[in-house]
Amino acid sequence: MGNMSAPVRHMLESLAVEVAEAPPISRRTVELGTLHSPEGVCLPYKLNMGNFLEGLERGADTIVTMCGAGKCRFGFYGAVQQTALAKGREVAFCSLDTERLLPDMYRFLRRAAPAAGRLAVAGSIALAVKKLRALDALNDAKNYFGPRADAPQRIIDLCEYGAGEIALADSFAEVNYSRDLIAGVMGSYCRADAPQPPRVALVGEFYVLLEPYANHWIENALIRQGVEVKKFVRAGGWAYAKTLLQTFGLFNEEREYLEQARPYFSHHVGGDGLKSVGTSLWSARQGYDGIIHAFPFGCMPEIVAQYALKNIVADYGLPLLTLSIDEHASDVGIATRLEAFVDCIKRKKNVT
């Protein structure tokens, strides 16, 4: 899922766990996952199934996944996928509950790496979370500097290079060094007198926003068109909140976004629906120029959130682009809609 796999792989390998990583998502992944999934299930389920099957082809004998997202069907996906994958195969299946992520992850790593000590396991988890947060920072820098640079693609390439460096870092100091170095180089390509570009808030479902293949590289497409992107779903921020803050009672996602979403939303509807509304309202109040709402086709929490989003953009006079994505969506179709949306924003701001 995006850049998440590299730090997780490095964490497992640092504990001497052999990893059979699935290849990057491709058209074959989509077709394989769709073939072995119920027709009406959402795109993330199908892509995960494709990942699992391609990982098994590479020799994996254990699959690790996550489950649990309140009222979202994601809470049942692990059990359903385990049943489907068990037909005719010898495969172990481990589901980590997102509400008990730190203890579940710790127990799994202790079983997978019995020779590793407790401190080594705890340290590997902490370093993985640190890397994910550094990747968040790098992505934020790309989204800020990209539309202000003469060659946005250079910023995008730098971000990819920096992500590889951070993934291979062996200490907190190395992570900080790579993050600061790459972000600094990005800034050096930014024009000091660059005008404020149009700002767009990117909200929606967790998986679709984090996996570039699933969202058809929305962020990079917007950067190339001179648009600053603010994405509210971030892998590192989520992992930090779910492992450390939530474990010690320092974070409650529902309480935080419920306050932010009022008066347009007053209930948690599962998944990221509440967060989509809360962050959209925050963006409208902060003067953003448009909102893009991306989610898998048929995603119940995001469909419920959509009604509140329509009221928010109507009250604040903002353009809203809704992208409901399934396996039939094409790069060309998404790119065409993005170009029309950006053109609408720029006309409204009188910029070219």
Contents of the next structure:
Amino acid sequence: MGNMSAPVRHMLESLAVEVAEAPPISRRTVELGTLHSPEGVCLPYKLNMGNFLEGLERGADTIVTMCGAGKCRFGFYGAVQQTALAKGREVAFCSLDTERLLPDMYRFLRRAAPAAGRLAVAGSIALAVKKLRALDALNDAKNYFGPRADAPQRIIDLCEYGAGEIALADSFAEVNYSRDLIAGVMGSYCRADAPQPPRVALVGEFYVLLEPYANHWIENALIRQGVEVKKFVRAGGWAYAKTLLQTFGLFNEEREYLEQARPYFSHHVGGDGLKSVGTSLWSARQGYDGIIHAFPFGCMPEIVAQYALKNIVADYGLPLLTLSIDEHASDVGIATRLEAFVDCIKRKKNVT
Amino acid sequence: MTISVGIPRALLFHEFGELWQGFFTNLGIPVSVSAATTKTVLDRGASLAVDESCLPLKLYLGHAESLLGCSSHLFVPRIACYHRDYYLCAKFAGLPDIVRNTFGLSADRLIVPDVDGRRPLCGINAVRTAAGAVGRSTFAGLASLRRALAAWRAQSRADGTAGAKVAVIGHSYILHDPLLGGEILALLAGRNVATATPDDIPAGELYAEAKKFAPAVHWQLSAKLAGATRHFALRPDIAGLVLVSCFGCGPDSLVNEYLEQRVLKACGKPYVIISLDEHTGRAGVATRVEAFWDLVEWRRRL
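For comparison with the form predicted on its own, kindly provide the form predicted in complex with its partner chain.
Okay, now the whole complex, with that chain kicking things off.
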């Protein structure tokens, strides 16, 4: 899932677990996954399935995945995938419940790496979360500096490079050092007096926003067109909230976004529906120039959110681009709509 | 303005409608329920809804719209979960927000009791909201709910016995709707085929049956379907199973696959999974039901 896999891989390998990482998502992953999935299910399921099958081809014998009980389909992925994968082969299937992520992960690692001590396991989890948060920071820096730089592509490449460095870091200090260094270099590419570029809020479903293959690299495309993107879904922030804060009762997603979403929305609907509404309303009030809502085709919580989003953009006079993505979406189709959307906000910004 | 409450004849109305009607009638509030589904209602709903919404939700919006002119309040409960062990689909939790955002209604025209079985005092709070919205005290509300519940339970129909040949399994709001699953039931009835639906089995039995699945199905309505499928698959007098679903139903898209792999294929009985959408042309459905019934007959002759 985007940048998430590298730190997790490094974490497992540092505990001497042999990892067969699924190859990056490609056309083949999509086709393989679609072939072995129910037709009407959402895109993340199909991509997961493709990842599993390609991972098994590379010799994996245990599949580790996440699963969360709730109103969204994600909570039931594992059950169906397990049945489908068990046909004709021996696979151990381990799913970590997102509601109990820290204890589940700890238990899994203790079993997968029996030689590693308790402290090493706890330390490796903490380092992985730290890395994910550093990657978030780097991505935010890219989104901020990219549209302000003369050559946005250079910032994007720098971010790629930095992500690789951070994934392989062995200590907190190394992570901090790489993050600050790369962010600093990014900053040095920008003029201090660069004008404020148009700002767009990117909201929607977790998986689609985190996996660049699934969202067709929207962020980079926007940066290249000189648009500052604020993405509200972040892997590190999520892992931090779910593992550490939630375990100690310091975080409650529902309470967090409920205040933000009123008066358009007043209840948690599972998945990221409430968050999409809350963050869209926040951005509208902060004077953003447009909202992009991206989610897998048929995503239940996001459809509920869409009813509210339509009203928010109407009330605040904002352009809204809705990207409902399935396995048939093409790079060109998304790019065309994105360009038209950017033209629209740029013209609107110049008029007013 | 005199108070009158409108209840859309869609979604969970088909399970709790009589209870809700009884509650308001006992309080002395006039209740109007929208008329049975017609093509016009569905078309209106489909044009109001976000394109990707599931068919039952589109239908709900159509029904809700037909009530706006004739009632001062709309009753749109927010049922996040009413059974401790299960969730409902996201659309039930968001239903009041969907209705409010679609029609731009002011909050005081909606009666929105919050039903969330995992929260303490949710029952009393729900009654307080519902009774308060029509200007009655919580106490009167509780009394009226007690009477409505007694009447509702007394006429509860499931007896667990239905001499049947074919089991038609689907959400109650699909099977009870004349335009959706009702058509399939009518097709079978037209061929003198006796049918059984999950409603013929007491709910407790269905949940008990559903609990035998591991990992558990965590949507409540889907758990009922899973329990019913397992129940009917094991019953010797059931010769075939029809699974009815709607396009865009999130839980069904996974649970149907799960049931197919784990129950339907294993039980050896003929089965068909029919997915309905809002497009006209019912010949497709009729063809499949007939082909399925031919298969059942053919199997029985063997």
